[in-house]
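Read the single chain below, which is given as structure tokens and is the form predicted on its own.
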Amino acid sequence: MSGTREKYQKVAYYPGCALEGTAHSYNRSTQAVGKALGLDLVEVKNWNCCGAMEVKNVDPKLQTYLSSRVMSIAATEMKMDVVMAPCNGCYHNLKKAEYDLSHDPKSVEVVDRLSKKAGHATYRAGQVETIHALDWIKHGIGEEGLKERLRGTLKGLKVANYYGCMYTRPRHIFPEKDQGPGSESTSKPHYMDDLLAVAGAENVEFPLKTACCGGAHTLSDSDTSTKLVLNIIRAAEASGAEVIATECPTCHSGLEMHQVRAEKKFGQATRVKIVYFTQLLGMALGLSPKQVGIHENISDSLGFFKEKGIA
């Protein structure tokens, strides 16, 4: 286990586009939590967009190349073994590129051609391991290590842990999941639940933890996205949650914005707070609300956390 722990102590950090924009508080809190836990994040040099949704819809193999370039830089220029992507979209796309380069000769051919044209080393499947921020903390520190570093508590806080759909789907690109005791589950993920429980939170039984929030369609069909988000928020509130913990910038932004839109357009008011799991862990580790970017969220939760004695 110590060897596994050591592997995740220092990783190549791929924030992706969202964490430098609408999800700045996720970026801020992730780096702050890493520092508090003694985990070293080294940002990928000159990184590019992973291809997100737009490029993938135009040319899937171009998206595979864009994701492969990030992994190539980490492996060949930075000499790193692990890439950590806290964004579900980035994490998903890097994992998908890894799978495609292991199983599709045409993807290998396209990536090699584009890499040579761009003037960098071609990424070969297996050169790095891509992990999520949840894997990073779970395996880099673990529950016991986290417990030793707590300076506060989330005791009395009822949390619905929302993972979103891209963290677990499609299952075949996540071969490390569903591997028995200790591994993450694609049908009922639990890593976020495990970590927040150590910090003192009460995790409610939340049936929609991997339901789609409609984030990919929020511009083309806002009403559908609002209704999907409202389903998620209503389910969380019905489960007794005061807070929805997130680990995806698209989901987080969608929940926050459509919570507001649901009240303005449909008259459906909800009061649950939307907060990144790293923000919750950060406060439990003794960091101030400002250090974890609570003030940058749309969902105004500072007063709530002060009342709960957490902030």
Contents of the next structure:
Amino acid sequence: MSGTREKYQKVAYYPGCALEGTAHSYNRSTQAVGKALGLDLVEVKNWNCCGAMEVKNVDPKLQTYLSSRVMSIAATEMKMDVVMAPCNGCYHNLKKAEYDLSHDPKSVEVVDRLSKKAGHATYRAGQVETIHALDWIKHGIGEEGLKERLRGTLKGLKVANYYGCMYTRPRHIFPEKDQGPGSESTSKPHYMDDLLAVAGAENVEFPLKTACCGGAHTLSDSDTSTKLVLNIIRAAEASGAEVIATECPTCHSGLEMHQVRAEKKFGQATRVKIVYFTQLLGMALGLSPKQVGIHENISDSLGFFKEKGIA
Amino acid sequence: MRPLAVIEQRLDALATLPALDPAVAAELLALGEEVLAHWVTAKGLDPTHEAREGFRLLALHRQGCTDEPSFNACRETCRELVYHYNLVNLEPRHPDTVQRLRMMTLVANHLFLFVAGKLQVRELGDFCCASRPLREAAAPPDPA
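Having seen the form predicted on its own, the form predicted together with the partner chain:
Full complex below, order starting with the chain above.
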């Protein structure tokens, strides 16, 4: 693990579009936590969209190319070994592109053709390792390292950790997961639980950790999304959680928006707070609520964290 | 197989009960099977009566995933339903039984919401697998 720790000290940072918009608090808190932990983030130069789901729907190979370009820049122009993507969508798409380029000759051919046309080096599978923000902190600093740097505590805070669907699915694009002790699980992910527990949080038993939030249909089929989110929130509250910790901008904004909509449309009010795990970790590291962007979330949780003695 | 609206009413009723009997675990599992049977039937297949790892629910989920990878978005929800069923049945007098049944009701409800939503909008859950039917219907030429 020491080789991994060394490798994760300085990584190429791929925020993706969501972190420059609705998930700005995730961007802010990720960078602030990195700084507090002494981990170095170097933003990918001139990065582009990962292909999200829109491009993937039209042409999956074009999505593979777009994701490969990000990895190509990190590998060849920046000479980096690791790309860290905090957004589950970006993380998923880069991992999928890596898988396609390792297993599908047609994808290799299309990516090579488009890369030459665009005038940059063709990305070859294995040139970089793509990781999530959870991997970065879990292995880059480790639980002991995190403990040493805590300046506050999340003690007394009951948290339901919600990972969403793309962090673990489909399993075959995450070959490093399900590798026994120390590795992440695709059926019961636990990295976020592990890190927040080190910071003092009490993680509750939460059975809907990877359940669908209806994120992709939040505009086209809002009622289904609202009902799915409401059920996730109810399950979190029923399990005793005061906070739902998230690590995906799509899930996070869906949970926050549909929490409001559930009250307006269905008269179902809920009280659980929804925050990024990096915001919680940041406050435990002694950062102020503003430094981790609590004010940038949709719901106001500042008073709650002050009352709990965390902010 | 009861209509989805009837299943929904039953789940809503169970969710509002102040205390739940351990026998409800079997009913919740059966409701989950009925929900998956709706999905399998909508795909033009006969719902299986076989078991996988001892549970028809898991066999039905596997059947529902055939040529539909996005249906895996409810894989862990099915497994959580089975897990809670086992918890309640192995120790029905455990002090946490009522809480476990409460959570099991919410898990069953999530399975219902996902499948019912997917029956209306087939692409629900396709975020990770990206509109496979759309791709198959009109495979575009290679770019460039």
